[in-house]
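Next up: a single chain in structure tokens, the form predicted alone.
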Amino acid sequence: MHVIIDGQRVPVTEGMTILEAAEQVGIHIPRLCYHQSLTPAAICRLCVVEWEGARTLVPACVARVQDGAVIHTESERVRRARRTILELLASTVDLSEAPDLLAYAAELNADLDRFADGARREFPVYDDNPFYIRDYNKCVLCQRCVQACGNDMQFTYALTVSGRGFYSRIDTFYHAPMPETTCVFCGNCVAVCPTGALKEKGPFPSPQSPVLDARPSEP
């Protein structure tokens, strides 16, 4: 089996994703929600590619190769889609601590102020434990932390997604402060966060750390 990716003939095996096929020949496809240690969720759509014959762009992290498929990872249609995703993200959250996303934005010539007049997602900063801070003003809802806390790594299920639409957010069950959840403070959620929404304070508790009530008000 083989596919053609950006003009290169790439040998593939059944079940391989486009992302995996591209990486084995050194073609990097931007990604956000994808992490090599987590189950691909195909949420962010930053990894979309153009598959000749398909009506829509497809997410490379989950789309499986087919023999003879012709894939374009840098067509203008693909670049425009990625650029718009980044511009919309920048309009709602703080990307200042998301180096990968800022690098993609520069590469794509994205105008991060394009939708500056749009509504911002604003949350309090939760400092309710000695180990890490939760700053959801930087959260892009990639759900990596939820996956790491759940079936993919720790199996503690302290984190979930609450709310709907624009008001969706990463949360604890019943909005409980982190020490009152099933969290074991393993740090896996912090390790996989790509934007600084979860930030380590240090390996040891700090008695001077201020504590916020971690129960956000409902929109």
Given for the second form:
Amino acid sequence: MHVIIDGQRVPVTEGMTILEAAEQVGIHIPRLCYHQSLTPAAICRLCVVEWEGARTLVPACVARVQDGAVIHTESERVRRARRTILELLASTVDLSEAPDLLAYAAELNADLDRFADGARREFPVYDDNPFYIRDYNKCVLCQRCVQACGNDMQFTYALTVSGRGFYSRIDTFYHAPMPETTCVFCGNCVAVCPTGALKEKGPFPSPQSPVLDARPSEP
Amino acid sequence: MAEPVLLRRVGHVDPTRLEDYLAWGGFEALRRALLRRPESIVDEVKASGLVGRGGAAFPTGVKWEAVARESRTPKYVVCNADESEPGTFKDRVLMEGDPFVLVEAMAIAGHAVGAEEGYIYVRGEYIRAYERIKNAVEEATRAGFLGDHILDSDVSFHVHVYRGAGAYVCGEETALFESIEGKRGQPRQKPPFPTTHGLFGRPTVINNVETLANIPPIVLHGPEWFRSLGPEDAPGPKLYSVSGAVNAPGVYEAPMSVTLRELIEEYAGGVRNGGRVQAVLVGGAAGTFLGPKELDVPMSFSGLRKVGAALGSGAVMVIDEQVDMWEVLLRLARFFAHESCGKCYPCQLGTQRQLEIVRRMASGRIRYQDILRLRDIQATMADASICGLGQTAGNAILSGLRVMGLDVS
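Cool, the form predicted alone is there; where's the form predicted in complex with its partner chain?
Complete assembly follows, chain above in first position.
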């Protein structure tokens, strides 16, 4: 069994995803919500690739290989979708602490100010417990934290998605402060956050701590 | 106009009375189906050429066959009655005017694919349809057309009626399953498809109301008869919801050889006040605008594809020259931004930016850059969104601009 990825013949096994198949031959497909320890949510759509014969692009993180499939990971159609998603994202939230995304954007020649005239998602920084802060101005809604808190790691279910559409947000149930939720402060959500929206405070304040630097300063 | 098939009983029977339905030949198809092997019913639906009437036009018999072949049980038959596409009200007319036909069709489907449970997911705002359906299920159960050992056969089929809570996205089949399961109404990534992993992760047939309404006539009169009702590549009758600037808005049944012009001028009595067509939105908000020079297109799946449109749910919204198209486009853009569930990025972000750009253009500031941005947004949503909501959310906007003479190519 094999697939053709960007012209390369890649031997694969049943059940393998396109992302995994590409990785085998050193082709890196951009991704954001994907995390190797979590169930792929397939929602960021950065990992979309062109599968010859398919009506739409397909997300490489969940699409399973089929014998003889011809895949393009860098076609203009693919790059246009990725570039536009990053441009839209950059106009919505603060990506300054998401170096991977900024690197993808640079590679795709994305104009991160292209939609800067649009609404942003803005929140106060939630500092309601001794262990971590939540700065949803940097949240890209990858939902990794919700998954880590839920079925994929901790089975605690303190986090959920509330709201809808553009104004969706990661939240606690009834918007309760974290100490009043089922949160056990395991830290898994902080560990999987890709954009610096969740940050550990650390046991002691330290001058080197990037965490303290990231807290909002008084205006 | 020929004798209607789907609207045959609508307006002629008391939709709350089982006796009326029976007097008009009701449950005869189920009676006959129960005497036959399930495979033969599936074969007949396949041979009829019936394709889904909800919008995606997938061959119904192929769907049924896939579920019939699954060995895992339980299986489910789900009726998608979450008719939410703007400008679409055909399923409402069927549910309010002839609710028993759905119950009969679902029981036939259950027998054909080996399912013993069915769900009807009714749009939340359709209170009368919900009550009529609920009554039909209760009456049919009381009379032995549903329940254990239907008509003393070894076939059992139970129907649950479920009301949606008002989200457009829950008309998307997998979001509809999530909603019935008690979760956030959000679409799932496909594959796996409902035929293997549907409601509660089980093999599921999910069909639109109008699709199901075709089943009893097919079982009674056969696939040849059904194919004779339309052009070769589009068998069977079709319901069209015609609304907007016409003299007689309403639901009309026609073969799919009917042209858009015929629907507007002959069926719906022409443009109101003797006016002229500025644009027609075909297929609802998820559809495409056609201009006054494109009215002779046949209203079939293939006919509309040739002009870059899609039949979708069969909605026809006529916009005359009295209407400000910018108001229409703004309204559509607002609709998608409001109804996007927010799960995948292209739609979550794209519908919002699309609204902002259309709002600025509608206020008179039209820049070439904005058209380029709308094009990238539309292409990205169409190519990379999880479900049909995002995939179609930019079509009406771009095609509307085209009809208005703005170069979007």
